[in-house]
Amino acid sequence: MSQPPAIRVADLSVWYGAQRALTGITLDVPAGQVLALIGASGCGKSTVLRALNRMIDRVPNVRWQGSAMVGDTDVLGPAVDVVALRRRVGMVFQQPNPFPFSVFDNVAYGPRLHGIKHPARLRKTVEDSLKQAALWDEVRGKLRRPARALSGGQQQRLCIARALAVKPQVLLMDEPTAALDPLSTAKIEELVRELKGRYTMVVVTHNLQQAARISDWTAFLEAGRLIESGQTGTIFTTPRDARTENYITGRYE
């Protein structure tokens, strides 16, 4: 890594409760790359994505220890502003979800919130945030349509880009094509590879040849502790721990 990564976790343990969803993990993620989170369901993928945007806030009695750099923010000290982290570190989820708006408002739902009113300014960045998720082509006589009338994998571009159009540093992706068939799965893929360079990543997959196929770091995560991380063409290929390459492998129990 050639410059200060763009999100560094150190020692970040998190409970959920009496119950330890994270143990000890460190990580970074270079500025403009794209990291994999991979690993068995309940490892604690999700809870690591959930930390970097505070997320975890709305679980009951969550509590936690480390740190979560991103930038030169601490995005877990007790003084970070949620509301202007979020604009910051974007998230997009499993199963898409447009607001109840048309395609126009659920784009324009962020810069709206963040005091963009000039209808021009407005037009503009949706446009520009339609472009970036490669949706404009299919939407850009559609605006004033109900954004739910879209097909999922449309739903999802549309997610992504009213995520990109706060003009957010990092974009968080959990299981972001689990839902949707192999043709839009492959478009988000595309998008995903697209966006890189613009935008630092995370993105958390059970589907390890689209880990592969996306990322250019990985991290195998088991029972809420970092076994591995490393470049991905290193992990899939020569991982250092037997329990990563039985996991990659299919022999994973």
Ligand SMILES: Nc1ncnc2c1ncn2[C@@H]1O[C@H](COP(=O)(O)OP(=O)(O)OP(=O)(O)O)[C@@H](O)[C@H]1O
Given for the second form:
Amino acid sequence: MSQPPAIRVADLSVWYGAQRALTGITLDVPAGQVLALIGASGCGKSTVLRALNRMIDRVPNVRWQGSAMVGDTDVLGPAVDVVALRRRVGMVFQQPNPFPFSVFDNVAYGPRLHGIKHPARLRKTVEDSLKQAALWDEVRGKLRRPARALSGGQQQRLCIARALAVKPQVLLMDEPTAALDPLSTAKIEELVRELKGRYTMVVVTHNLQQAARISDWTAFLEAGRLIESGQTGTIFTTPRDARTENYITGRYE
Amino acid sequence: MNRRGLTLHRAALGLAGVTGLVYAAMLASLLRDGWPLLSWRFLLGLPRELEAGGGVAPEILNTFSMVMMAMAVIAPLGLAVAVQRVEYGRDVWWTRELDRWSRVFLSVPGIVVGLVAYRVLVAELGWPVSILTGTVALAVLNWPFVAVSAGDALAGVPESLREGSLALGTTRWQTWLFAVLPEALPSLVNGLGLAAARMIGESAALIFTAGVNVSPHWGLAAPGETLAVHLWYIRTEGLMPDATGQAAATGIVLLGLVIALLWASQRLALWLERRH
Amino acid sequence: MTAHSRRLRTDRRQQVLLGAAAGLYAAVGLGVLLMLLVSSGPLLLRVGVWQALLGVHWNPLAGQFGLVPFMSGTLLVTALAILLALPLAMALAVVGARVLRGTGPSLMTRGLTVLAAVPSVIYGWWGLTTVVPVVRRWSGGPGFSLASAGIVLALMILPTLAVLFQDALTRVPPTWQEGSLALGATDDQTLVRLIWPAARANLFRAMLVAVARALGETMAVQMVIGGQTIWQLNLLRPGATLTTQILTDLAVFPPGTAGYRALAVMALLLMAGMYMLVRISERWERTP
Ligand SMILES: Nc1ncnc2c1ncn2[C@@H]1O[C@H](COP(=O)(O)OP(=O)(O)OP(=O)(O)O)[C@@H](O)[C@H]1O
Ligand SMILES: [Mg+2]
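Alternative state: the form predicted in complex with this ligand, after the form predicted on its own:
Full complex below, order starting with the chain above.
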């Protein structure tokens, strides 16, 4: 497998119509490491993620400035092939969103898009992805069952497997455990730690303990601005900014 | 949208454009043929069998009166059936069968109702081919439509609203009247507007029940050709020299009525929704 | 307490009234069905069901009640109308649900709603003035034909079909579509591989509604089909359908004649068709 790329966001600003959602964000994620994005609701965490795989293109009247390098390509550049980019940069959503197909067809959806038709190869890719997502043992022999019959936690891991099946280099996760129970949450966290090194990951979370447990780096956003970012240990023990400290200790002024 | 992989969407846009042009051409030819004949004389005059220059005043009157009378019967009766099914309905085999047949009768062809009404009302009971007979056929044909659309409107009201009201100790009837009805009123109005539009345009059920003639004196027992039937009749059997134009002009009046009615009912529904 | 019991009494009275309305409703429906059975029964008992249904000659005065010409006409015209309308309706639905998405109920949707309510005689009028001459010029035949009827019918059911299709497409949750796009699917691929399969039950049921409308349409078809009762399968030649034959022959065969009974058999066939469509539609309701 190829080396995962580093991510470098430089001076990124995003507007939804007249409303400014991000202001001058600068962030680095070293190759193969995990960045946690934390901050209050509406501060722009999802916008950062959606800029990195250009899902923001779906919003009418969206504008941006600045650059976001994934490896050697500026994903915000005008000439970027958005479809190819999204294969490199996978995404997992807050609500598990399996398609109304079987487990197998869900995971095979991406590979099939990209022209893999051979049954044996498809099967291998599906099996590998499900194993990587730590779901294989629970669904083996039930691959033809409808995916929407799985539990919420299994559905979310299925969505991760589905994202992994297209062999991305980067994984973006937008509050992947917000809709899950503690046990399923623990499984997803475990998974993130396992996938570390093979993928560069950005994880949005409202759960600060989770950020502390799974990430190498943490960035704290407030009202569309980056307040502070650094190594997770440092941010959680000795934050430089008072606003960061208030947020992580649960104090609001 | 992405720049790549839009071929299908572009083709859809192209096809949709072509389709739009076809409908535009249809409306244009209707206007082209009919507009020159539209005049007060046409709207207020009597039809003529053999010479040019007839009017459609009796047809307009017949259309209005028959639709209004049929509506006056099936609006309350259709609503009653809907309330019975949605608010008081039990789920047993015969109610399920009733709902199923409602849907079957939703698409019963008008001519089938015409066939039966002709036998029962005209041949057996000896009623004349008349406004009254046509009104009954119209009502029978459209009752299921009103019942089903009203039922859908009522079923669209969230159950929590009913539970909230019942929890206050009101009876089911009061709950329906004060909690459910206001909430469902906009969709009810929309459904009734569609039903009336359907009735204005109906012709197959009326040819053998209301007839293809008009009488200079309006009455329940007088023959009751409507606008839609008139259009069909003169375009297929009319002997007057300006038959095509007459038919088109009738079509414009008919279309104008339908559009005005739909527009009015939609505005009313919107107003009710805002006020609520 | 008395106030409450009075209210309960009103409640019961309403319930009785509503029940009566529903009873009358059921009675009218049953009455229509019974009349069809009573009207057609004597003929079916006399010549036998199969002879009536499978004969190809229609001449009630000579005791020939073959319905094949009309069944075949109905099926051909309906099939042609659906085949023509399906791609166009899907195109309109894709434009409405995906190209113009997020602009509220667009002008297009409102236009389609009006077109769906346009009386069928107007479509028939247009068929007579435009479609029939065009078919005549193309084919060299009379112009009045099964093909003309199919084309007029297609235009007539298209608005309804497009509105229902659009509704089916918009019901596919946006989160599924985002999931597909995030995997690197193009918009076309998302449409073909996700949205169509996900919406297929609703799309299919929409098609059944259109089939029902096409089966039952009378006026627009009668105006352009030519009304020929001799069985033939050439789309460019005249024919007749179950509904158009009832319309043209009801004047000739009043109730009490054998001809009327044959027309009642046709009506019964139409009702059986509608019943079957409803049953099929119910099956698809449960398997989304
Ligand atoms: N499609 C959109 N159109 C207009 N404004 C938007 C859109 N999406 C987000 N916004 C606005 O941009 C800002 C940032 O939104 P974003 O979704 O990135 O926040 P977030 O940090 O992910 O919040 P949450 O924790 O609630 O998910 C918010 O003020 C939001 O209202
Ligand atoms: Mg968010």
